[in-house]
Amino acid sequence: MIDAALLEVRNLTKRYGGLLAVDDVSFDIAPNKITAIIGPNGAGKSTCFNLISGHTRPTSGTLAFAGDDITGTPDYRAARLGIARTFQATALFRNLSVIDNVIVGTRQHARSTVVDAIFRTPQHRRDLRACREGAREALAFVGLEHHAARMATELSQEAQRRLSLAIAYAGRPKLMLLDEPVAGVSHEEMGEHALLIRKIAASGCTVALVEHKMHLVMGLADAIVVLHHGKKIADGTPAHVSADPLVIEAYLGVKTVA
């Protein structure tokens, strides 16, 4: 029996004036798998992520997450539903400690209100304890537990990438959208980062990623969606996609002979 898709993208389109950034794109993201969205520069990959995460509203088309229509749902509601997002540029609170950065990622599950915080009610204190515990678990998951008290700016680029993953993971998402997760990471560190992404998927969190490093994608992804000039030109397993004539032409500019 085939599991139902966690995310169903149907005829997704985003138009900016006369520019079609995403053009009638449809694909599924299977649960507990790693799906890569690839394509040359300007293919529409990050725009597609923006549409899925609720950062941008689609011009047309639909999105269904865990069976529910989330088309046009804003990003803060998408996060509460279980969609977490990291960005190409590491987005951290640089004046906060490592653990305080991760605590921010846990706050969406807190039940206390501003009034609870002002009067430090029992609910507020329970939430604080739960958020700190959740943050420590997320840091341990990504291997940064010994850096909890350091300032985020003191971490290496690779460790800051791990911290971004910890912030997203701390919210206990069902789907993590990773936009170029190894940007700025050395070749030696890339293998460890790939293992961490596999660990996230193995924990029961579905992963979708945008990445330009093809050797990483081909060894990491269970499924690949290829975009070119905003349109989907192929999808399937890494082996299937890498042999597709349209994909070869898009990347190499060389037409294959049938």
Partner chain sequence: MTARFGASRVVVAVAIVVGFVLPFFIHNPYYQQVIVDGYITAIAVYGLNVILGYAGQLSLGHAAFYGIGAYIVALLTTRASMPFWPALAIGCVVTGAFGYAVGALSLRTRGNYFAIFTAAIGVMINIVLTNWQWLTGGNIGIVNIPSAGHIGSISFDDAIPKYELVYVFLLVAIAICTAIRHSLFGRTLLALAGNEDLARAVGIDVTGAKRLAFVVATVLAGLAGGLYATYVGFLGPETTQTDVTFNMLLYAIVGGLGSTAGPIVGTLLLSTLSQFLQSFEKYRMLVFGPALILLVIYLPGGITSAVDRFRSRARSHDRFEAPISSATESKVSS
Second form
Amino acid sequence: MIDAALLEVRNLTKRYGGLLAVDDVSFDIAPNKITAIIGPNGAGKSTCFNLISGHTRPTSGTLAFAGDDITGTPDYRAARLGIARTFQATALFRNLSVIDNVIVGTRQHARSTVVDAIFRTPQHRRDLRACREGAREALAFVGLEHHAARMATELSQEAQRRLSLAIAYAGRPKLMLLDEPVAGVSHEEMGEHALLIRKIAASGCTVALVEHKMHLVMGLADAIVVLHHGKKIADGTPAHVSADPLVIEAYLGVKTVA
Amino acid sequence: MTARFGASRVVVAVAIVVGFVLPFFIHNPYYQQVIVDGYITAIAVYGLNVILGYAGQLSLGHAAFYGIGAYIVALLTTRASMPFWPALAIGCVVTGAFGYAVGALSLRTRGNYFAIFTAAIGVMINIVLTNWQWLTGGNIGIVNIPSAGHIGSISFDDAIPKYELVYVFLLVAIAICTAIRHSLFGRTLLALAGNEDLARAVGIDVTGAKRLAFVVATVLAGLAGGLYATYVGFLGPETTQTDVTFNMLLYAIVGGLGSTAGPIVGTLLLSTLSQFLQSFEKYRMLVFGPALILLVIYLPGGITSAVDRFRSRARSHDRFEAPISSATESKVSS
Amino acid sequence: MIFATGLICDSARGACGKGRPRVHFFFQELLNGLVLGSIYALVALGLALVYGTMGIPNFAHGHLYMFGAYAAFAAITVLHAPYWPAMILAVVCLAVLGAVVERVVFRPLRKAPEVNAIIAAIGLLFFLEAVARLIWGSDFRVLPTPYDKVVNLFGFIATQQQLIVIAAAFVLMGALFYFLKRTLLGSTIEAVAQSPAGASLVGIDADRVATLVFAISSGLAAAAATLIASISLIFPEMGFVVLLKAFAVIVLGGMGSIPGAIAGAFILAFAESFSAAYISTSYQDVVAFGLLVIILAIKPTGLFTRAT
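Please give the other form, namely the form predicted in complex with the partner chain, since only the form predicted alone has been shown so far.
So here's everything in the complex, that chain up top.
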């Protein structure tokens, strides 16, 4: 690899009581690429994401983001460093309008305080305008610009998925972690979503995703990391991984029999 | 949209003017007092609206913070002979600082600890105020609390200036809440109330934001308490009882959590209703208790949300001409 | 609201008499602590059970306890029932009331934000207090007991009622443990507490468990209230402080943990009765809340939970 990795995962381990959810996993996420983390149910994929995003603290191991050690950084700080994430079940601010959902996503860059808010200072007005601009751009990016004034809950399932992408994308992250980004999206709309994910990567934001749907992963990912029972059993290009006998046995084997 | 916005501005302006001239038409001192009491409580309820209505965190010690503000103003103006204005400022600052400390302890953990913790703090403060005889006068409390004095030839010992003093502060409280509601900070609070995990994931310091909201809430409670002390002129520990907090909660919810008009509507409606049904005082909860349960189940947005819903239903024909394909079930949110 | 839980100790302290040797005084406070701890444990267990299985901090729990005391009072004074049948009647009445409350108030809010359930509980508490005042008035009442004799135990003095409180509480705790650990129905409750999602996967009816848990919780509260009402006083506002004590107990023990609740109850009770004896009775109630504050400041997950 020519570029230095954007995210370096080293010996990452998470233990819940006696259970090793993630067991000594190391891999790199290369910048401007789409990396998929796959594995059968209970392989530790989501836990892995929770560890990277700072949602949960690892038991041991290190995480380095853009060269800096971020192990143990809480989630909101990680987000400010440029690690955005989406959730498995569509996560939205259901009590807010579509545009406000995305404005909250851009808010991390605003510097105005509660005092600015109360006195409606010029600083706050500038921030609000900038956030609204950023939010509009992000909505346009996912194709929801005409629904800005609606309540988030008024959108269709599929549009809600895109909104959740917009919320994460609006913060201009360096790395986006997408947890099953097409769950609940119909077969017909899947292609469009894949395009959108490509578009995110093409815009200069590295993408890492957890996904069950193999055909989507194989067509979309530049690199694949395979987890099984919390351990990494393979990584590399889709072609390389899909030829790996361990992967076929652990993942594809299980899947096709089931 | 623009026409509606303009119309609602006119309504607001008229309401503000009506508020100003009201004491010139209502001469009965008892009615005046009922209204001013309502305003004072409403200021505290606006505080509750920030922490509960916006940030979704239930504070059950609100009356205690109200009491801290009241006792500080009462003590400073009587024992230390300090003029009202600096006493009020100190009252607000100390209450806010206390709110910061309580928030720092109790808002670190998610969920219900905050409600339990603030309820306990409320009872603890009430016990201390009742038992700390030499400072607070115990159950007798503090009497002869002076008024706000003069500004030029206007004396705050007179009924109308007294009214206007409280009224102006009410407007300030409403203005603060409205400004917060429409700010980035307000959106942040609503967001974290709606989905805490997602709020963290987009870089919001959830604990810090809640703490800040709680400081705003407690400062408003302290302000209301300070005004109460000077308006009524005497003060006892019963002002800090949990029942007082529960009443404020009732007003906030009946009026409509998170809305701009909710606290004043709910407070004036219920506090005047209670005043005029005073012979039923002890039993009014036979009605209000079940009403609170029904509201929370069927109309968590309170009266003002019902009005909004009615108005938007009337409008809905000319908006959103494109049908929404699959509007998902919306979870009831506070 | 009137704070009269201090009365529990004061009346017992009267029996102790002045001028006794310090060591007797110490054992007397130990006894007071045991009595108080038994009551706290029964009340807190119900609260922990509801919290553990449903995640609801039931702010009306103290008022159900208050209702339990009045139910026993009515059974004895109106129906002229003997002491133990009166207690059983109170427990049954409250179990039914608890089940109804779960159905009517909490079930519709299961999917709503947590604060909504708390607010509904506050509405319920308003209602129960007003009903109690309507029926029984605001006067203080004492539950008549046939066990008012004083006994001399190894040189220190206890009333029969105090010993009954302790014995009955331990029997009830034992019965609850047996029910949860050894019976099929009890183990379904445990299963829901461990993992609500998992429990629904294996076909446990969450609605039935919720109703059952509320019934048990309210029944325990009624038993506790009946036991203490002969030593302490009954009045419509008695519930809220007991509720906060019970919350302090379950926060101390780690929210929802049953052994934690029992341990927390006795820690709090001993802290209270000794501080009442050696510091001041007027600040006795502050001890509970002081402990709560300290625990939350140092270890917000409670004393008896393992760090994950």
